[in-house]
Each structure stands twice: as structure tokens, then as C-alpha cells.
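The data below hold one chain only, encoded as C-alpha cells and taken in the form predicted on its own.
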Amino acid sequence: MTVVLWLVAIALAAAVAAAVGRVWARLGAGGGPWGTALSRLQRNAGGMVALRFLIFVASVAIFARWLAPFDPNVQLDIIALASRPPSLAHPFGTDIYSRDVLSRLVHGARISLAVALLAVLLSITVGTAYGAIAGYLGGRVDAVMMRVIDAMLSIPRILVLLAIFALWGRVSLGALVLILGLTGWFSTSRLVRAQVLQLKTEEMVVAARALGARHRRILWRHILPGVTSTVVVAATLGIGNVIILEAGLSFLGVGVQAPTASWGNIIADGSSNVAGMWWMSLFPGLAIVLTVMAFNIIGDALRDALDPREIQPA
């Protein structure tokens, strides 16, 4: 039956793909630069791989009430099924306390995901609103909120976050992100700072100062939609940046807590006999390595999609 459950697993994400291809076929036809864009994204071949991989695992993760052969929280035989390698039973082995591992790396990857994407879609909308008011406003004010930003970056993220989590101790998820979001978002204030200073002495922008237009009404309407390639592809290396930090937090038992799964503290369960117990390593590893190359070839490949010295409007 689990089989059964994963060849479908397989289609659809397959399904989806072909479906996301169809899209951007059709929106590559209809010409423009974010047409060319897509077009130029789809004919690479790297990027497209990366990209159904990302649909694959984000269906297991969505599907992983399903996919998942056992409960992940459950444990089977503390005495006869604990620590026991990969088998047809269990195909990714069990933990110390009898879990199976493949259950539990799937309901994982909807947590690191999820952790992953929120926190990343904080810290873009913090880190855009800053760049962009800094940007446009200028001067002192400029000044002085880049000194902060450069404040900021001068102190390692990791080191911001061990002593946050030592000060605070367990948190829950939805304190996870916040806390994971609102320190990412500094290094994305700079690149939106840059793209902004840029558009607003455009022929636009100072045109529609010119008339009279509102502040706000040109950062909206000329000047945001400028700087959504460098966001997007900031997100995209983001989210792979902040898989990492989740399970490096989880490993050392101040991300997710247990017994909620992540892949993050799935490792750190057999990292008492990493040589016994290689499964508990091997299988979540990959899982962490491939996601996040996976994240990494299509923020590049979106990257040269969208450089605007290459895309010429049809």
C-alpha cells in the first residue's frame, strides 16, 4: 500500500510540473520581459530539474498524512523494533525509540518547509520595506538606517541566534519563524536599497512626482515592481539558507522540539552512534543536501532568467 501511495505521490508531482511547464509556456508566448524571463528559466535545463524535485518533495510534504507508513510520533516496540537499519518494514529504519525513520522524515519535511517559507516571507516583507524607505527617502535618513543594517550584518546570524535561544530557551514553532524572519531580512534591505536608489531617478518616478503623485502611490505603483527579480531571487536562496539554520537549531535542540519531527533533530537522535546508526544520518542528510542544492540551482537559474542585460523586451 505505501508503494502505491508514493507512485502517486511520484504522478502528481509529475502532473504538476507538466502543468507549471504548460503555464509557463503559455505566459512566455505572450511576450514581455517576465515572458522572456520564463521562457529562458524553462529552457534551462538545471533549473527545471531543481524545480520539479521542489515539486516532488513540497507534495510529499503536503501529502505526508498519507505517504507516511506509520504515525511519526509513535513508538512501535521500544524493545524488539528500537534502532533497528533500513528493512522491507521499514525501508529508512527506526530510531532509538522505535519510530520509524522514513515516517518521520516525511512529516519533517513539512515542518522544515513550512518553517523555512514563512520564515522567508517574513524577512522579505521586513527587509523590502526597509530598502525600499531608505532607499527613497535618502539622506540622513538613509544614513542613518543603512548604519544599522551594517550594525547588523557585523555580528554572525548564528551567534544572534544561539544567544536568543539561550536567553529564551524552548519556543514554539510560530516563535521559531518569527525569530528565524526577523533576523534574515537585513542582507535583502541592501540589495532593495540598491535597486530603489536606481529606479527613482527614472524618467517615471520623476514624472509622476512631477504631477503630483503621492509617496506612497510611487513606491507602490513605480518603484516596487522594479526590484520583484531581486526579491524573488533573494526568497529563493533564502529558503534554502534557512533549511540549514532550522536543522542546525533542531540538531542542537533549540529549534523544533520533540517530539515534533524535523530533519534537524532526526539526526541529532542517532547522533549518540552516528556509526551504528547510520541511517539516522545518512537519510535526512540527503534529504537537507538535495533540498537545499535544489533551492540554491533555482535561485541561480532564476537569477539569469531574470538579469535585465539579458532579457529584451518582444
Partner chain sequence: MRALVARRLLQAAVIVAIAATTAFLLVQLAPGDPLGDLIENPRVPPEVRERLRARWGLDRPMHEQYALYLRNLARGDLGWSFSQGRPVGEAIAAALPNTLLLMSVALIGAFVLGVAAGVIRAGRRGSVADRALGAGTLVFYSMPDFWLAIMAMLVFAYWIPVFPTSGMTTAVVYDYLSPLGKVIDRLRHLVLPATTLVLLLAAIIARYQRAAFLDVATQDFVRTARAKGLPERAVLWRHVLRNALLPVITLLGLALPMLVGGAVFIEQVFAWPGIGRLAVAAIAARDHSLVMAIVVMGSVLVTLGSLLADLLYAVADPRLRLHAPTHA
Given for the second form:
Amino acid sequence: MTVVLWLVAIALAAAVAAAVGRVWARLGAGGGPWGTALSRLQRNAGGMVALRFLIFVASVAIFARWLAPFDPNVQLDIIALASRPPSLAHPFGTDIYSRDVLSRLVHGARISLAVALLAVLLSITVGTAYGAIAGYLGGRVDAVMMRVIDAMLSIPRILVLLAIFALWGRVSLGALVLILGLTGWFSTSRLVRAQVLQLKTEEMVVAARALGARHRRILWRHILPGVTSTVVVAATLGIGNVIILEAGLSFLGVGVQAPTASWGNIIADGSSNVAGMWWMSLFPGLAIVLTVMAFNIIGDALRDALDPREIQPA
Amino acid sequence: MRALVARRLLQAAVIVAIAATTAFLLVQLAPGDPLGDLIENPRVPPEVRERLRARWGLDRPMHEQYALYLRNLARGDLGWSFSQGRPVGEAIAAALPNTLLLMSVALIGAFVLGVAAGVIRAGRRGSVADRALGAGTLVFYSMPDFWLAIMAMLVFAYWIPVFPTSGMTTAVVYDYLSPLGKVIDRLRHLVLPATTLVLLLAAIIARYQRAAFLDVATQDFVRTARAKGLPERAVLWRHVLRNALLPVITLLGLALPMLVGGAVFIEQVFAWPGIGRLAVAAIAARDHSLVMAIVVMGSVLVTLGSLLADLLYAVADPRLRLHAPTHA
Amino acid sequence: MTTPGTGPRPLLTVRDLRTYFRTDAGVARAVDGVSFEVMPRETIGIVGESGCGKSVTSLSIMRLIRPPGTIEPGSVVEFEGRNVLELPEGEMRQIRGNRIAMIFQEPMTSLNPVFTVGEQIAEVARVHAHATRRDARDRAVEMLQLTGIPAPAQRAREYPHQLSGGMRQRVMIAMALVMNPTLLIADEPTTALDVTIQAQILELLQQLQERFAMSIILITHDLGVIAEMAQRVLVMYAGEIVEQASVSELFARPHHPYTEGLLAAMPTLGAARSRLAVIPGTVPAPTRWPAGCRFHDRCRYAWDRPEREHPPLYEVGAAHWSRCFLAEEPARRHPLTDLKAAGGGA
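Having seen the form predicted on its own, can you show the form predicted in complex with the partner chain?
Now the full complex is given, and it begins with the chain already shown.
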């Protein structure tokens, strides 16, 4: 019975994915530089498969409550159903507390995706602002700002995160997003700064400045649109990165806290007995790999679409 | 060349100082006491607590503490680790060689593998080999370090038990092995953690190397090499690769932070007694001084790595090694 | 359109050479049916604006066209009696840098920055003559000396960035001549150089041509260089040869309007040329050559016929061919002065 429900649910999610895909295809037909990039992206077969997959994962995350066959946090039967390998009733098995792993995985998608999206949103905002200011102002301010970035990049991100968790202890989801976001913007700011330095010398901006446009106006109207493509690519690739990072932290027990399920802490729940409970690490891990891969494929495809390298004759 | 070294050393010192200050500020901003569990433990008498605070200068104003911290750091005094029951420096010194062993094996393996994969992909762009390697690269690039480690352990230590699951040596038995047996035992323990790290890092390098290679492959001197009648092999492996390796040297500096991150997880999974494992243990114990020391040390390691990369680059690129045109 | 008579056999015969690039934007017909011959010890010039297919022609002779470019079937490049387009790659390699050598426009980017110039010259001897390391190095120094580089033994140990532009071009020439080739293709060899250095390099090429008894294909957009160096000229436009003649004939009696334009645009000593003499417009994109005569939209004489029909090559004088309907309707060529006035008004 649950299997049937599950199949229906998958079909539903796939239908949503297909509908979104159709709207998307229509977007590409529009003109302008973004329309061209979109239509180029749509011709990238791998990118489109990845996109469909992501839409599917997102639909699963959004409709998790209706899709999950069981309550992710309910211990079904601690005596009869604990640590069961995959079966028809529990396709991905159960954990040591007899909770259904598939249901936890589906709800985990919500948490893992939301944390990654919000954290990346925060870090690209901060990174873009910082990089744009440094690049636009230039000179000594820029030099100081960039040395700080060098220093921040010299500390491995994982060590900073571990230090923060060591000092603050376990944190709420909101704090986790904040911490991940605020430790991830350094390289984005560097990219943006480089782009701004280049844009600053371009005719349009020079002309705008000659006409006496105000700094804020130049930044908003001329420079920020120019860095959008760089930022979009960095963000797409960054999401995959943060999903991996959050999974790692949750695996170490300092990320998303029990009983809330995230892909990382499901693996952590099974890590005490890897050999005996392989399904606890295999399925969430596959979910992570496939999702991150999809983000990376789209990131690469976007980069190619926005910045086509001409193939030079000879 | 000497000026370059001096300038880069100064930059490195500034970077480490900023990183150390950040670490200090983090501790100051954090809730709770830097002495952590020790202070909060109700069984520790108040006078002992006060004596400890005075001993570590925690009763002084912040700027004095900062000065003290920097002075101690410069002297190499990293403080006392409460969880380890020994000086922080000692705990780190015991763990560091193990991590360095793992990291250097991984670094060498990953560069060889990553560069080869990148060159093969770029040299035969669009071929089956390019696509297969591209897919493999992408998969490993998208994989969490700890998960690959778990899967490697599951397959090669449990299902097909060819390698040991954890540690650096086989407990008890190790002491009775012959010298050669000891080496073999250590190597067997090294295989899984090192391979895991190699695959993850090689994926990053291969992605980068392919792009660098394609970049160089369109340059004029490559056409010249072909026009000379050189075989394609010589064109790619000699003329293109020598130039495409230059940006990869820079990657060496960028790879170190990732390597440190990877080491944290892989040491944790395989119970490898290195810095990463020490760091995770320090968090669990909320041992502030040990955590901060590891952060600063990580930064020093990475800064030294990128310094080394810069110098290597200067040696490898004659345009930097020798100065601009000397003859009109 | 072959050179008539019963003289010596040509060293190189190019027949109906077509090199296309299949790109996203369509098929770029960069070289579209080019035929010519090069006689032993002759210097032949190829002129035209950038984008006319000069460089692609030379790279096609060397078979150095990279994907997405292909030399279309039916094209023939006969060198020393063999169609090189049909040779296996291994045999082609034995011709490149050995029997046919090439020098390029940008001596800075054409040399590998991470090897010394000596190594790069020696490499040619190593691969073609299987010379030992020491012999190859000696040969490199010898070649540098031959190209007039002072202190050649020392220069051989230097890297390209340590040399000046003229010096680098001498290195390129030294590298090209190591194996004493019978044909040298020089693609804009002096364009990137100062005027005084240009003259030196051209003189050096002439000396070495004598010494090695080579033929030279000289590609340039500078008719002045042609006048100085070549015996015969091919004028290329939009992937085709539009005019072919001896240098003296071409300068005295240019037939094709494009050639006229090129000659008019030439700066001559003592007389400042009016900018109006420059051909209006630019070379169209190779994916979209105009129908009819490919030059008609830039031609000052154009009428309805060249807009519809593609002109063949007409023999308009002794060993002089032109791809223009003016050969049939000479009355349509109005005096140049009128046109200058008309062009000024437009």
C-alpha cells in the first residue's frame, strides 16, 4: 500500500517538474543576453537532466509532509522494527530507533536544501557587496580589504567552523545558516572585485562618471548588472559546496541537531555501525552526491552558457 | 628573486597575524569561559578557579590579554590543553606528523593523477576517455569526504576485507612484528585514508588542469610546435603541459585548505591519530586553547603552502625568474 | 590559370583548395576554391585584408587546420610531386618544419615562453635529423649566427621574453631554416615590428632565400612589402583569389577594383594620400559571403550583374587574371577621380 502511495507521489512530483520545465523552455525563447544564455543552456543536455533532477528534489522537499510514508521522527516499534535492512515497507530500511529512513531522507532534503540555499544567499550578498566596494573604491582601501580576505581564506573553512562550534556549542538552524553564510563569502568577494575592476574601466562606466553620475547610481546601474553572471555561477557551485559542508558538520554532530533529520546526521546515526547498517550511509550519501552533482553540472553549464569560449581556427 | 621572497614572507606574516587576531576575537566573543568545562565544573573550588584565571591572564583587560596572547604565540607557547592534560604544543606535535604523512601522500598522488586526467581529457577533447574521466571527476568532486571514506571502509574493509578499518597500526600485534612487517602494516593502514583523499583532491585538480591545458593549447606557440613537425605527443606533453602546469602550481596553495578539511573528516572516519581527529576531540571537550591553536596552525600551514607555491611558480616560470627584456 | 609555357615544374601546386569551419553560426568558408602554383626559388605574395583567408590558406598547405576546420575533399596541395593532403599524418610531420617551414606574425606569442630559444631551435634538428643533444645545440647556435644575431651562443641560452621583437623574429627564421626547407611560408613576418626592423628582416629573408635556394610564400596586407620581395602576387578577397599577376604588371595595370582599392590605400613616399581612397566597409563574415561577386557591396563600379552572378577568373593580360566582369564590360570602369568626388559626397 505504502509503495503505491509512494509511486503516486513520485509521479506527482515528476509532473510538477515537467510543468516547470515547460515554463522554463518558454523563457529561453525570449531575447536579450539572458535569453540567449538560457537558450544556450537549454541545448546543454547534461544541464537539462540535472535541472530536471533538481526540480524533482525540490518538489520532494516542498511536499515532504505528504510524500513521506511515515513521520520521520516517530519510533515505529523499537523492538520489532529497529535497524531493519531495506524492505518493501521500508525501502531504505530503518534506523536504530526504528524510524523510517526514507521518510527521514525526504524530510532531510528540506533541511539540507534550505540551509544550503539560505546560507549561499547570505554569502553571495555579503561577498558581492564587499567585493564591489573594494573593487570600486580601489587604492589603499582595496588593498587592506583584500589582505583581510587573504587572511580569511588562509584559515581552512572547516577549522573556523569547528572553532565556532567548539566555542558556542550546539546551535539552532538559524544560527547554522548564519555561520555557514558568514564563513563562505570570501572567495565570492574576490571574484566580484576582479570583475568590478575590469568593468570600472569600461567605456559605459567611464562615460557615466564623466556625466557626473553618483557613485551609488554607477554601482547599481552599471557595475552590479555586469557581475551578475559571475555571481550566479559562483552561487550555483557554492550551493553544492554548502550541502557537503552541512552534511559534514551534521556528521560530526555539530550541524543540524537531533531529532531534526538532515542528510548528514542520518549518516551520522548509522556511523557507529557502518558494516551492520550500510543503508544508513548509502542512501543519504547518494542523495547528497546526486544533488551536489546536479548543482555542479548546472553551474558548469551556466558558466559555459554565459561565457562561451570561442574555438579558434588553428 | 630575493626581494620577492622577502615581500612574500612579510605578507605571510601579516596574514597569519590577522588570522590569529580573528581566532582571539572569536574566543572573546564566545559565550562561556575560555577555561570551558573546567571552570563550570562545580567541584572545582573557587580559589583554584581564580588562581587558574590569574595563571592564564584571564583576569586582565582584553587588550592586555591580546598582547599576552600574541607574545606567547610568537614564542611558540600555545598554552595548556585541559582535555589532553598536557601543553597544546605537545599534543599538536604528537598529531602533526601523522597528518603531514597522510597529506603529503595524498598531495603527491592527487597531483600525479589529477594532472594526468586533466591532460588526457584536454588532449582528446570529446573522446570517450574525456567523457568517462569527466564523469568520474564530477562524481568525486561532488562527494562529501566523510561519505567516500565510509563507503571505502564499507567495501574494502568490511565486505571485501583487504584493508584494516582504522588506526595507523594493528593494535597489540604491531609490537611483535619485524621491522619490515611494521612498515607493511603501516602502509596497509595508510591505503584507504590516503586513497580517499587522493581521489577527492585529484578531482579538483583534474577540473582545473583541463581548463588550464585547453587555455594553453590555443596559443600561438603550440601552432609553432606543430609547424616544426613535432609529433602530437611532444606538442602536448612538452610544449603545452610545461605551460599548463604553471597555474596548477598556484592550485597547490589553494588545495591545502581543502586537504586540511578533508583530513578532518577522513581522520575521523578511519580513526587516524592526526590533527583533524585532535580538533574534533577538542570541540567535544570544548577545549578552547587547543581549538584556537589548531586554527592558527592550520592558517600557518596554508600560508606556508601558498608561499611555497608562489616561490615554485617563480622558479618554474622564466619570465618571473629572470627580469624583463635586457636587449633592445 | 596555370602559368603557361614549358618551364620548370612547379614546386607547389594548389588546386581548388577549400577549407571550411563548421561552427554554431554556420559554415565559414574561409578558403573557397583557391588555386595557384609556386615555382622553385620564386617568391609569391598573397595580399588582402585580414579575414580574407590568407592565413588559413597557408595553414592548409601545412595541414595545420584544427577542428572545427576541415580541408574539403577534392582539394589538392601537390608538393614536390605528392598530394600532401592524402599523406598519412606521420609522413606529413616529416614535411613540416623540414621541407616546408613557416614563420608567424607574432614572434612573442609564437615562441614558447618556458624554453630557451636555443632549445626551441635545436628541437627541429632533434626531431628531423635525429641529431644528438650536443649537435642540435651547435646547430642552433650556427643558425642564430646565420640570422645575424650577435653573441649567438649566449642568446641561445636566453628565453624569448629576454629578446626584442626583431630578435625574436630572427629566432623564428633560424628555427624555420634549420633543415634547409625548399618552401618557406612567411605569414605577416614583419607586421608586428618597427619599420626599421621590418626592412632588416626582409633583407635577411632575401639573403637566406638566395643561400638556401628556397621558394617563399609571403603573406601580408602590405603591398609595399610585396613590391620589395615578390615576383608574383595573388590578391585574395573573401576566401577567393580575385587577381593574380606579376608584381610589375599588377602595380602598372591593376584590374580588379579591390586591387585598385588596395593600391590606392598604399601610403606613397612624398604624397599624402586622401583617406577617401580607402575601400569602404569591411570584409564580411566568412559564414555569410555575399551572393554574386563577393566584393560587390564594397565596389565603386558595382552594377546589377555582379549582384546576381559570381564572376569567373578572366585572363586580362599576359599571365594576368582577374575575377571581375569589367573584363567583359570595360566601359563600366569610370575614371578614378570622379569617383573620389562621388565617394566624398556619399
